[in-house]
Amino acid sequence: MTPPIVIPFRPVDPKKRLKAIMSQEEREGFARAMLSDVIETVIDAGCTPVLLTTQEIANIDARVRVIVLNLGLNEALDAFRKEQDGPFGIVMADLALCNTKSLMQLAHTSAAFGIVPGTGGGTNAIYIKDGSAFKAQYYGFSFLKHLTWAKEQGYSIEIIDSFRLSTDIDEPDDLVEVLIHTERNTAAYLNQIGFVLCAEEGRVHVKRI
């Protein structure tokens, strides 16, 4: 049986830090494009995608197990893990740069607990061999919270150094990374709504045409 990879997702009014450059409808389309890239990568890595969503979503790949829980992130993940008796992973839905190689590095960790830090103290991805024991502690300094918890359990730990998994797409400047490093659904969506790369005074950023 392939290991489940949980992808938490909020379909309505996501990515609020992009409000200055995208409408709500565009942000929702952008979030769906990133989700589709993450789902495809999970499947290509030989894992089973589990979409943990706050409400029903149309046109989801039939290979995806969908769980609807209108709860906060930590509460939803804790509800999911109570049903688990084996390993599982958690990958955020905004990791548009993730690819098969980086995800397999996470899912094939030899440690009892693998973790990928995000910028600013967050946690972008986790893989735990004993899924039933996991305690979700997202928000704030979640990377340090998860790391401390794993140490307290006596788990072997691998901190996975991965540019593609550590880069989450939250801010306008993050769109540069999508357009430089990917050619999939997320980049295509940005191009579709008019975003392109631009270099001025030696610095690369995005502009809308």
Second form
Number of protein chains: 2
Amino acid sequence: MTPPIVIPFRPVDPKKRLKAIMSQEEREGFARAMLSDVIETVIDAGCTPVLLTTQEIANIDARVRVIVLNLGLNEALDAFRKEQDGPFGIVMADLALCNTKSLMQLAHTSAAFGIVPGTGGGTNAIYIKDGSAFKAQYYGFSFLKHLTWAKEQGYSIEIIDSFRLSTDIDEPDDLVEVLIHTERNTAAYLNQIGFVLCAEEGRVHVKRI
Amino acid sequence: MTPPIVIPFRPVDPKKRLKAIMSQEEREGFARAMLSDVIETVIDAGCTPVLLTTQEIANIDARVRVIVLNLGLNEALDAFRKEQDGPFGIVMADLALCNTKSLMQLAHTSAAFGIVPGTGGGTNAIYIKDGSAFKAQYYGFSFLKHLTWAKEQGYSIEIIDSFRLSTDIDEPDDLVEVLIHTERNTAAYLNQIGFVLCAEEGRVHVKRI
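For comparison with the form predicted on its own, please write out the form predicted in complex with another copy of the chain.
All chains and molecules follow, beginning with the one already shown.
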């Protein structure tokens, strides 16, 4: 059976590292576009999406279970896991490049603990067989902290090697990855607000037209 | 049979985007450390490494075939492929995170053309069955250019999804990935010249001690 996949989400004033190139309204629209791609992928992978949001949001797919908890990420996940008695996954809402294949690799791991690093030391996705035991330690060295914790528990561990799942979209240059590697809601949203790819001195960036 | 793997290399004044944090001598030592990790991985994957270098370098593993061609990357690869009548791979010398599993996925693809994107639109690795036909188009939008070219040739294509192969080490923050995800020559070299991980405001960087 496929596990539920928790997607933590903050709908208001998200993606602050894009402030220099997007208004708050645009950042909120962009975060929603990424969320919709992640939700669709979770459903396509045969899993149940659980949206763990800091506040109610409109127009969410009826197949999504919504939990509103106005808490920090670690605190919200800690409150969630206490109610679980089976496995679950956690997938960040900004994995705009995620696809069914990479997500199924996580959801169908034979290990007791699956983890996908994010660039810069973060944790982009987790699978935990013994859900109620999970201890969320996001921010900073979270990949190493989660990995150390899983080793201490004696879990079998799979570190999933996926560019698509390891790419979280935080910085202006990360938009390059969206425009090159996807054609879904997130890329459509970027096109709609005028972002295009450009090459300068052999390197690729985005610009606004 | 496993294909030869070409590793293009520029030994003098490499990795210019690390100038702010490393001397030229250090950048040269760092590039050599990454090269040695890539060569070892290619050998462990059962493939023959072919070092395509802009000038002679000392102390190269005897199992490596060395070709000296003082040309630009695209021109050197073009000269190389004209001599080939079988498949070969191309792996960038700065893929410090590469491991046997990810490299074997490339070398054993059943497609006529395998490609690994780099972050920022680049191409980190290629496998081409019909080696003599290859047209190198590195720099700028090289991933999209190589992909478009392969489609135009009518090749079957596999885009390999690997964080380890998609991570090339160019910028100071990329050193974080080396120190978190490897314990080989490259990480040892960084430790030796004093780089360590540090977390600031929930994000991970490197600093020099």
